[in-house]
Each structure stands twice: as structure tokens, then as C-alpha cells.
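One chain comes next, on its own, written as C-alpha cells: the form predicted alone.
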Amino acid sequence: MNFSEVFKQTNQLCKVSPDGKYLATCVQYRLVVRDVSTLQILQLYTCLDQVSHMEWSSDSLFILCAMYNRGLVQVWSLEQPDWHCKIDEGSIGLVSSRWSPDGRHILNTTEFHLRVTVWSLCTKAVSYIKYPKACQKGVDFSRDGRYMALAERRDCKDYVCVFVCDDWHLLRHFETETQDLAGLEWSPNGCVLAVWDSCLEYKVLLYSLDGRLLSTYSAYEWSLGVKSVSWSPSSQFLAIGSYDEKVRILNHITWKKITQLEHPAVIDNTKATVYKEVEKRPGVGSDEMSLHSITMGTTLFNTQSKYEICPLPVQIPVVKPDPDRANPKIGISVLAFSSDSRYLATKNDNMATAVWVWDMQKMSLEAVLEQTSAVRCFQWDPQRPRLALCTGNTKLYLWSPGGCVSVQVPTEGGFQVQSLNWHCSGNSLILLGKDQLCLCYMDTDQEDK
């Protein structure tokens, strides 16, 4: 495993091309296209103010950068660098600019959700959208690209509106039977669209692409509902994370539960592995210290850690959450299903230091990774069986199913990992910090043996 030098960037603005080529990083109010290989700058682009969010066009050859305090979006292109295009919504503001699928269109937006303004960088014609919904996941595209869905809220009702990417007429519009909806999402194969209410009722509904409802399924009442959503990638399983600290997994066939999975305090199943991050402070003689490795906050004083496999029964560190207070920190907050299918990653928030993973051949607890502090983000590689994860230290995790490994990244001045994002390869790792980047390359010729 080898890491790159450190890279300064702004918001966590740093994304890598869907071609896997290139590395965009938005420093400020500039923005900086490197070579992913040799991580040398191929262009630098000045923006009018600093960026606030930041997206690759899907051929990766365009790049938008939107700046919502200006009510702004620059794209930019990476063939012809002369060549820029500006879109200003003016008055009206802006709280939300992204890609088409075709990446040639762009979708605004507006303050208020007044409208979506679809822009044509071809033809430069301008289609509006009235009526948006501002929720949780109020716009999903079908994988194919070749649909949108829409939440769309008017006369206290709510609707969704199916329109075709192309012209984008629309193809279908309905009424749902929830009271607030607060997202939907297409599943992978693009047959079914999933539709789910407010955390104040339990309902997730199943709609087909003509708007029939396939099916509803709620798993109780009277309690906050709804946190989480994900489908497998092979659309076999629908995955609900719930107020209740369980999720419930729904077969693609009748719709129904096919298993619960219960995430309790104490684990005494037999068959899961416990890895418990364990730290050790390093011990310092008087020849090692010098005024240089003080200065340069190197690895000398940074505390090392590894896994230790914990024999059941294991108590899990559990945080109470405030009932006074909204948004409480309990239940299953994030789902990850590998790109295999074949294991699901959940956080239980008021367990926030544990990662629990799932076989999902066997619908049982595979492992659970118990870390010294909060659980920041994790990710699985996009194309085997491997999470990683990171909690705001100085470290890299890493699980697979032959075990976990704990990574100390070696850059001066101690980098904290706040978040990451896997290449589309698997072959290497973003590792973003405060205000830096740095690149982790996996030695996949060592695996591969």
C-alpha cells in the first residue's frame, strides 16, 4: 500500500471522472483537473467565486461548479479549456445544480423549490419543472439514464412525475399514499421506483414505471419510522433502516420481509467475528527525541492501533440519545450493500463507533468492527468485497472477508481522514481531510498472489 503526497482542497470538494482518468479538486474559488496516474495538472480553471458544489459530466469531458451564494454555475470543458459556459438564475437563487445523465443538460434548482430549470448546453434551450418537492431525495434517474423521477408537492398532496431523459416529456404523473414524502429511488435494473414517507410514518411504497402500486409495506405505527434506504445492486433486496435500531429486508418478488436485522448491545451470536480496535501509544527513548520530529508532528507521537479478535459474549459501547431533542442520534442511518450483493455494511447512530456487516447468503452477522472513535464514513470497493472506513484520525481501515487491518497514513503534520471515496478501479482510495487530499494506492498485484 503507497500514498501520494498531500493536496490541498476546499469543502471536500474532490471527485474522480466516471472514466476513471482524471481528478478534479476545488480549491476556493479555482478549480484543479490532474492526471489520477501521475497526479499532475492537466488544467486549472478559475471560477467566479468559491465553489460550492462540484460534478463531472457522465462522458467526463465537461464539469459543472455551482456556486449557490451567486445564484451561479460554470461548466467547463476539459477538450476545449477556452471554452465555458455561465448560467445565472438571478433573483430567483439557487440551492441545487447537478448533471443530466446524458451530460448535456443541467438541472437548477431554485430557492424555495419554486421550480427545476433544465438547461440544454446544446441547444441552449431552458424546460421548467414546477412544483419540486424539497425533501430527503426528492430526484432520482433510472441507471440506464433514460428516466427521471420527481417528488412533487401541491395542494397538500403528494405526487411523483416520471419524465423521459431525452425531451424530457412527461411520461407518467400519480398521486402517493404517503403523508410527507421524503424520498424515492429507483432500483438498479430500473423496473421498480421506491417511495418512502417522513420518519413520523412507517410506509415505503412500490411503484412500477407506469405508476401502479405494487406494493406497500409498513412494519409498525406510532413510532418514528423510515431513517435509511438502499437497494442491492443485483435489485433482488430492498434494505430499510428503521427508528427502531433493525432493518428489514424485503424480497423483489412478493414484496414481502424475508429477514430482520437486529443490531443488540450485547452480541453473543457464534458464528459473527468482533474486531476491536486496540491502541497503543509507542514508547519514546531520549536519543529519539529532537526538536524536529516535535515540530513536524510526525508519526512519532501518533498512537498506533490494530484489530484484536474479541471472544463472545461482546458488549457494545451504547451513546443515549436525547428524547428532548430532535433528529435523535438512534437507529440505522447508513446502508451499504457490496458490489457483489453478496454483504450489506450498517451504523447503527447510537452505537456510533461500531460497523456492523451482513452476509447476505447466509441473512446473518458476518463481522462487526468495533472502533475506539465515531464511525466518520465507509465504502465499499466497487469492484470486490472490501470496505473502508474512517473515523477522523489518523488512520485507514480496512475489512474483507479473510479479516481487518488498521493503516496509519504517513503524511507529515498528521492527516485526518474525514471522509473517502474508492476509485472506480478499486485499485486506489481519496482519502479526504480538513482541507487536503490524499491518494492511497492498493498493491493489487500482492492480493492478486
Given for the second form:
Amino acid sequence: MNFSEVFKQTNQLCKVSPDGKYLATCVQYRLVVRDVSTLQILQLYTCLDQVSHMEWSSDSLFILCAMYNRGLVQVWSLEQPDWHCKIDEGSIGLVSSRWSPDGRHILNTTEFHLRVTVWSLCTKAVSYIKYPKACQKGVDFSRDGRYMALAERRDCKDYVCVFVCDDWHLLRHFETETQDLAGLEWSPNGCVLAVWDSCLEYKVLLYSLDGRLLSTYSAYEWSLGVKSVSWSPSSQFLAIGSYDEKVRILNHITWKKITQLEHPAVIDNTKATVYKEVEKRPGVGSDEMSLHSITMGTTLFNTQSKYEICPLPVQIPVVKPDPDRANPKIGISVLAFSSDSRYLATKNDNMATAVWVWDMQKMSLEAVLEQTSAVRCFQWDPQRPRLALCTGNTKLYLWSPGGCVSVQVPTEGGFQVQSLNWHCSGNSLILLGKDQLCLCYMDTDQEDK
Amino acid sequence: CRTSPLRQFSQSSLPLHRNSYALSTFCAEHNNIAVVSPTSFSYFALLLQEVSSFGLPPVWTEQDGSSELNIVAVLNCMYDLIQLHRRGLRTLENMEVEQLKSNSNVDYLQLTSTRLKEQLEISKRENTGLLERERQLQLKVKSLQNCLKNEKEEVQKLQNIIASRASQYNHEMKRKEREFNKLKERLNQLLVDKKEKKQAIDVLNNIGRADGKRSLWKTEKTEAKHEGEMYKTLLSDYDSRQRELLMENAELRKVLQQMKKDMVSILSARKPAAKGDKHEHGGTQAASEEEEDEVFDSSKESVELYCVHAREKLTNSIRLQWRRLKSHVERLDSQVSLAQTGETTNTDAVPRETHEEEMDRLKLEIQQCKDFIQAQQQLLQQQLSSPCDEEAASLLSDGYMLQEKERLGEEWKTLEGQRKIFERERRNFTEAAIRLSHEQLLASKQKYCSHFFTYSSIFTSSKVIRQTNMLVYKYKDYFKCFKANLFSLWNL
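With the form predicted alone in hand, show me what the form predicted together with the partner chain looks like.
Complete assembly follows, chain above in first position.
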């Protein structure tokens, strides 16, 4: 495993192009494009203000830089560096900006979600979409890029609009049976749209592409409901994480619950392996100190850590949330399927130091990783069942069915890993700190315990 | 001795019964003189004795001398006796009355006691009844308390839910209110701010579409095309799903068929021996079913029937075969247990000795295989590890060690050289400093001496002292500077 040197970045804006060749970073006003393998700077662009959001177009030819305070969007071309494009939303303001799947249209959401403006870079034409809903996830594009689902709120009722991304033709417009629609997501095969209600009501609705209601699912009433939803990449399963600390899996044939995955504070009676991160300070003359670490110098003062397998029963530390506050820190907030749909990683907010990995074939718990501090981010390798996670310290953690490993990020001055992103090939990881970034290149063979 | 004649007396001739006043023939009237019959002479003595025993004065004593009785005495005696008798009767009456009274008291007491006993019984029964009721009520109270506790918990839970919902609503309300306020402010700002910045896009040149095609006008045709494409997507998805399900179905069906075949074969192997038992399970029907199944098997292989009846037939036949197999296995189990107890010898059951022999043989085989595998593993490990362990690993580690050693040695040499240089320079500096200080001192001394000798008359001793002090201070300063310089040089 090799680590690159550390580069500057601001606002955690650092993205790899969809074709995997380039890495774009924002540093203050500037947009820096590097080659992923050599990390040499290929292009440098200067924007008019500090960039709030940056996104690659789907064909990796253009980059969008949005500056929300100024209401500006600037688009840069990789092939023609002198090509420029500036979209000024004027006094109507800008809250969010994104590419359309074809990479030729930009969708800007105005302030107060008054409307969504669709700008075409091919024809300079403008379209407007009225009454977009301001919610957790109001817009979703299908994976093949052909359709866009948009949540609409009109006359105190929720609607879903399905647009054809080709010409922005409104294909379907139907009302949903939700009290307050919180989000929508296409299934990976693009045929089913999952729509869920806000946390005050547990309701998940499944609509077919042509707007027919396929099924409704509601696990319970009154208590706080759905917190997170995720489709499995094969579209076979829909995982629903809720505030009652359980994940319910629905199957795509009957849309009924096939199992529910519980997150108890005391783990017992399971075949899963519980990995606990244990910190150890290196003593002088221990065999951990190789010549490499002596010459690096700083690793002498960084605490090493390793994973230990804990015998059952294991107690996971629980932090009770404040009962008076809204959006309590309890419940399943993150769900992630591995790319082969074999594993599901979950995080329960009141056990913030633990990541739970479930085997979808057996529908049982496979492993639990207990870290020393709260887990900040985890992501599956896009190519194989390997999970990378970080907890805001200087280490990177990897889990695979073969085992678990903790890797120190060797940088001077301590680089605190706050989030991470896999490269689409699964060969490297981009680690983001507060205002730094570092690339980690994986070895081709698997690591072991 | 005294009483016995009285008894005799009372028994024979003087019945003193109250109710019969049998006159005695004790004394017969004879010539107006009471003549005591000779037969009753002894009795007369007895009478006298009796009278005296009553405490009465004697009626006749021998001192009188006459055989005549004293009438007065006799009358008195009679009177006394009558009195005595009357008293006796009275006491008897009293006693009888007393006895009656006490009898009636006893009766009354008996009655009351039985009554009280009955009452006691009744009250005891009532008591037990009340205790039972109290126990039941206590149980009811406990269960009600449990219910109450559960209800309280439920209420608490609902209150918590309400509280969390309320906080969520409040949060949302506040958020909406904040947004509303922002909107109001923005509206105000826009109304005040006359020049409104319009939306605009500024592109250097239009770029082509991603797919290179020209964009089409929005017409009904395109709309229809979109609809068509959407339905095509849905249909292809349903098609693929149906295909998957069909494949799964076919596989499962194959498995079921295989299972059925196996079961049939197992059962048919036992057929000749257990033909009698077959009849228990409705043999004719079973036989016909099997024939049917066989017919079905061949037909199924050629023509795949997916109608409901075919499916049901398959599942029903599987169920039937499974039931038969289960009963057969149960029968075998019972046979085995019977054979173990040694009651019957069934030709079907495998004799125990051969069974055990088989087991031992198999165990031996397993052990041999395990040993073989272990030996193979060891050889394999040796093969793999020998080239690395003996040569490369040790060489590598030696190589690393040598490399490290060399590097450390070189670094040490350079450090040593530097140290020597520094030492030399330090020595030089100290010498120079000392020399310089000496020279300074000499110079200052000479100066002082010259001054002293030239102006000796003018300067007073104090001035001289002051001057020497100044010089000493200067000298000290110089020395301090040099020391500082040396230290800075050493630290380089």
C-alpha cells in the first residue's frame, strides 16, 4: 500500500472523473485537475469566488463549479481550456447545482426552492420546473441516465414528476400517498422508484416506472420512522433503516419484508466475528519499529493500533440521545451494499463507533467492527467486497471477508482522515482531511489480518 | 354388724316405701295391750336398736321391768319418726326438684352447646370462604397492578413518542419559519432593490450533444416514442425477471423429480419384503398412484406441463412418497430397536455383527485417509517452505542487517569526524580566547602602569582603584564575549 504526498483542498471538494483518469480538486478559488496516476497538474482554472460544489460531467469532459453565495455556476472544459461558460442566476439565488446525466444540461435550484432551471449548454435554452420540493433527496436520476424523478409539493400535497432526460418531457406526474415526502430513489435497473415519507410516519411506497403504485410498506406507526434507504446493486433488495435501530429488507418480487436486522447493544449468540480496535503505544526496541518508521520520525509518536477478535458476548458502547432534540442520534443512518450485493454495511447512530457488516446470502451478521472513536465515513470498493472506513484519526481501516487491517497514514504533521472515496477501479482511495487530501494506492493482492 | 339386721329388717318385714303403706304385722293388738309376738321378739330388739340409731330416746328399756310398752314413749318415738320421715320426704322432694332442675339445666346446656358448635362450624366455614375470597381478591389486585404497570409503561412510551414527535414538529416549524422569514426579507429586498439582476448564461460557444445526434423538436411523436421506450424498459425488466423465475422453477422442479425418483427407488427396493405393510397404506391406491407417477415421469420429460393440476399432482405425489418414506424409516427404527433387545430376528434387519464390522472397517479407512492427507500436507509444506526458509529468508535478513550496519557505520564515521573537528576548533578558540585575554590583561596592565607612572602624582588611590575596577570590568566583558562566541561555535 503506497501513499501519495499530501495536497491542499478546500471544502472537501475532490472528485475523480467518471472515466477514472483525472482528479479534480478545489483549492480556494482555483480548480486543479491532476492525472490520477502521476498526480501531475494537467489544468488549472480560476473561478470567480470560493467554490461550494464541484462536479464532473458524465463524459469526463467538463467540470461544473458552483458558487452558491454569488449565485454563479462556471463550467470548464478539459479538452479546450479556453472554453468558458458562466451561468448567473441573478437575484433569484442558487441553492444547488448539478449535471444532467447526458453531461450537457445543468439543473440549478433557486433559493427557497422556487423553481429548478434547466440550462442547456448545447442550445442555451432554458426550461423551468415549478414547485420542486425541498427535502432530504428530492431529485434522482436513473442509473442509465434516461429518466429523472423529481419530488413536487403543490397545494400541500406531494407529487412525483418523471422527466425524460433527453428533452425534458414530463412523462408522468402522479400524487403520492405520503404526508411529507422525504426522498426518492430509482432502483438500479431503473424500473422501480422508491419513495419514502418523513420520519414522522413510517411509509415506503414503491412505484413502477409508469407511475403505478406497486406496493406500500409500513413497519409500525407513531414512533419515528425511516432514516435511510438503499437499493442493492442487483435491484433485488431494498434496505430500509429506521429510528428503531433496525434494518428491514424487502424483496423485489413480493415487496414484503424478508428479514429484519437488529442492532443490539450486547452481541451474543451469533457466528459473526467482532473486531475491536486496540491502540498500542510502541515501546523502545519493539519489533514494530523498522528502519522505515525511524526515518519517518513522526510515527514514533503516533499510536499504532490493531484489531483484536473479541470473544462473545460483546458489549458495544451506546450513547443515549437527548430526548428533547429533533432528529435524535439514534437509528440506522447509513446503509451501503457492496457492489456484488453480497454484503450490507450499516451504522447505528447511538453506537457510533461500530460498523455492522451483514451477509445478504445468509441474512445474518457477518462482522462487527468496533473502533476507538466515532466512525465518520465508510465506503465499499466498487469492484470487490472490501470496505474502507475512517474515524477522523490518522488511520485508514479496511475490512474484507478475509480479515481486517488498520493502516497508519504516513504523513508529517498528522493527517486526520475525515472522509474517503474509492477510485472507480478499486485500486486507489482518496482520503480527505480538513483541508488536505492524500491518495492511497492499494496493492493488487489482498491484505490479511 | 349393726346395719345388717336393719337390712334384713327392711327387706323382709318393714318395707319403708313411700307409696305403699303396708301395715306391719309386727305388733298385734291383743287385749288392748301391745303384745309382742314371740316371732317378732328379736325384731323388737332390732327396732329398739334402730330407734336408738336414729338418735331417739329409747322406747323401752329393761329397767322398766314390765312387758308393757310406754305408750307415751312409743308415741313420741312415732312422732319423732314421722317427723324424721317427713323431713326425709321433704329433702327427697327438694332433692328431686334439684335434680329436675339440674337435669333441665344440663339439657339446656347441651342444647346451647350443640347450637354453639353448629354456629362455630358455620362461622369456620364462613371464615374459610372469606379467606378464599380474600386470596382471590389479592390475586386480582396483583394482576390489576401488573396491568396498571403495563399501562403506565405503555403510557410512558406513548408520551415519549409524543414528545419526540412534538420536538420534531417544533423543529420543522422553526425551520419553516426561518425560511419564511428569509423569504420575506428577500422579497423586501427585491422590492426595494430596483435593479434586478436577470438570469443569464454566457457560453463561449455551444457544445455538441454528448451522443453527437441533433436534438429533436418536441412533438407528439417524440412523446409517443418516450412512452413506448418506457414501456419497453418495463417489459424487458418483467421479461428478464420472468425468465429468472422460470429457470428457478425448472431447477426446483428437477430437484423435486429427482427426490421423488430416489424415494420411489428406496421404497420399491423394500417392496418384496414389506409387501404386507403396503396393504396397510391402502395398497391398491398406492400401487395405482405409483403407476400414474411413472406415467407422469415419462410424459413430463417430453412435455412440460405447467398447468395448476400438473403442479398440484407433483407436489401431492411428493408428499405421499415422503410420508411413505417417513413411515418406512420409522419402521426400520423400531425394527432396529427390537433387534437390539433381541426379541425378534427380522431377515430385513442387518445383523449387528456385520454392521459393527462395517463400522470398524470404515473407521480404519477414515483414519488411513486422514494420515495420508496429513503426510501429504507435511510434504507439501516442506516443498514450499524449504527453498524460502533455508536460503532466501536468512540471506534476505542477513542482507538487510548488513545494509543497516553499513549505513549506521558510515553515519557514525561522519559524526565522529565532525565531532573531532568541533573539538579542535573549540580548543583553538579557547586558546585564542585565553591568549587574547592575557594580551588584553597585559595591555591593560601596561596601560595602567604607564598611566600610573605618568600621572602618579595626580591620581589619588581611589581613582586608581576605580580605573582598575573599570579595566577589570572591561576584561570581564571581553571574556564573557569570547565565552559566548566559543559556546556558539561549539553548538554549531
